[in-house]
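Starting off, we have a lone chain in the form predicted alone, written out as structure tokens.
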Amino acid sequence: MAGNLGAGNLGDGETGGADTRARLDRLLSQIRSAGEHQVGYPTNQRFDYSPLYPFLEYSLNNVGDPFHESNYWENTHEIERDVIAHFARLTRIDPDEAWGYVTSGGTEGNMYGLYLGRELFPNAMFYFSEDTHYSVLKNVRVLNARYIMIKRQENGEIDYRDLREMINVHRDLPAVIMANIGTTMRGAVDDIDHIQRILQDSAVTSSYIHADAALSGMILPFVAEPQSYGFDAGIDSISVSGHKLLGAPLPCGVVLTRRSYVERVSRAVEYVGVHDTTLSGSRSGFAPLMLWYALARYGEDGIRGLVEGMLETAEYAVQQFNARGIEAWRHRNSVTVVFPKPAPEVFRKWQIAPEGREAHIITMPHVTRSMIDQLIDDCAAPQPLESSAGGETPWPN
């Protein structure tokens, strides 16, 4: 029936009918309740973009390259360029040499980095570890690229011995490598310097390194002794999420690379008067505005304070887990706390992320010590026999 969306009828007035309002109210209540127990995924629940609400009255569309003019004037390209310049400084590249754009999130950022690698080296072999974000396997298949999945070490880093062996087998081919700057499950940071040595020792003359720094890309710039993660370490592109540490009501991120690389894939589009250099055509003009506002509101000292608080909460969680006899650990400079997968009731209540027999929580700014204490109490509580008896526990997918 026209105008009928599920149980709510949107066809009886500008603001919708009573059924529509009731359905929205129920959904909002569910989401609010879920937010009170969200510790398993890296999204900061504390943000306020109310000063930007007037911009929602307009169709903000950042179509095309943010560094070129567009025929569509309702855009935030100028703001987007400021965001790119800020992230360029954080990732240690001269803003004059950097090019980038605001993406819909990490999957698009990773796709763009791998796409550039494929365009620069069409016959390359792609390498990534089995702990790489799930989107990467999809990305290389979409790109129709040849790839080898490398083993991971127990701590989540790429297995450098396996990487060396595979590169040696294919040393006659250019190498495109996906490096993890904070793996999804364990927060592990691949050693960029070690990867560079492997390429040199194997006499690989053509290579490209993309860094997936979805969460840690906003942590490592603000710690005293970061692992190598930026362009100064030899990466060629990097993807950082915006909705994770900064927080946002919709997924977004930034991808950065060297301007000279992008010139190889650029083409002019007369219809919108822009250079087509991004993966998507129409892009959100509101996302750059949110990132710009968050960066301006916090300032670097404010973000550093957020990072320090997150790391302190992560260490508190490790200590409290271990004090209750639950083995937990985290990597240096990581807010990802790994521990044994808990019972299904605990898993569901706290929206905990699982893999095999492990689970993790991520101490985002909204995760308090009180929430940690409640979680550990739940994990340590005696579980029903059907949850703890022999056999595999029926974890939800």
Ligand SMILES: Cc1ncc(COP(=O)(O)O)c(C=O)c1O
The other form holds:
Amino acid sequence: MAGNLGAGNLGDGETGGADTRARLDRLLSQIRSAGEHQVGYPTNQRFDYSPLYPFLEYSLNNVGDPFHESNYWENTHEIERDVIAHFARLTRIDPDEAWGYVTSGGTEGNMYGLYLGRELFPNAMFYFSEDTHYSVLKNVRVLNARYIMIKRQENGEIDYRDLREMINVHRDLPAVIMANIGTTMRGAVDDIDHIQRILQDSAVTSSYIHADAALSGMILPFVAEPQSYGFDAGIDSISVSGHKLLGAPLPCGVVLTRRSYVERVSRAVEYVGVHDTTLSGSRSGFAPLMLWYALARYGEDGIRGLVEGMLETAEYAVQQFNARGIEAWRHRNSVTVVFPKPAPEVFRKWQIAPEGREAHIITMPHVTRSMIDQLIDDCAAPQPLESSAGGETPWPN
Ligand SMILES: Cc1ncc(COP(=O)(O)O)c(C=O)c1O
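Output the structure of the form predicted in complex with the ligand; the preceding block shows the form predicted alone.
Entire complex below, previous chain first.
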């Protein structure tokens, strides 16, 4: 007997089929209306991958290292290599020296960078700021690595004085540093040059820097005066999300590092005829296709235009908030606009991200000036609001 799948059990014939369709229709309309008020999370909702739909009829699987042969032929390794070469140029490393793969998202990319750091320096101390994405603490715990959480400055950057002090105390150990290239809540970019100076001054024997550039990794390559973020600044690996700036219906990302490092963790697996260098075994073959298609469709100028538009909208939001007496700010080259946490009613209508006494919106391409005007009206309005899209409030206590 089929398990209970809810209102319409799959494969139950005409009635079940109608129920199933009705349920899917209901879900779709809920999701559509939620998207109209999504201003707080960095996922670009504007994309069209319809030319790729025929590939969904195949069991694509990119198991193994995209730079090696595989016994599983329904893969998109060749396209994946092109995606990695593209991101190598964006993150300022010669594609011939770079290695990487398409991940399931930012968490896996960070995990991979930290894993390599641990494999290269097994007794290292790991350092990252308290404003780091929550996945990193989980990652270092999974790796069973020793870590020190460094204080953050008010603006969200790592506190360099605290970092210097901690590295000095442990200068007998290799240092693995997780640098934020755009923090989740405040869009802050840790100063890689400053971190390098601290490492040099403290005379640690070995070090490794992983950059978490989930969102800003697709912004900084396209602005006139970026903060340091790439391999040219001395990072050893970097993770960038695919579903954030480019937008995608399935979460994905890329992780890049130096080819020479990966040889240290590579292992041949006869069963699938691959080199096992990636974290996951079976991997999406569709995700590299989406990234490749988005990069090709936009082109460099298209992405530059997208980024310019997002930055202009972010600046518009800051000015409009401030004009209404609501203190809002953002970092240079950042589309994350931080403002005081609004009333619970605002959270019922809008998807905005809260933390402590702050909240933020992120001006992704689908976030229009008119959405911002409405949001600011709602933040400034005496509560409760006239209309509400959601049900229960997600307001954290
Ligand atoms: C800075 C940063 N790093 C990592 C992640 C994790 O990405 P994912 O949710 O794709 O695993 C996020 C997610 O928002 C993020 O903002």
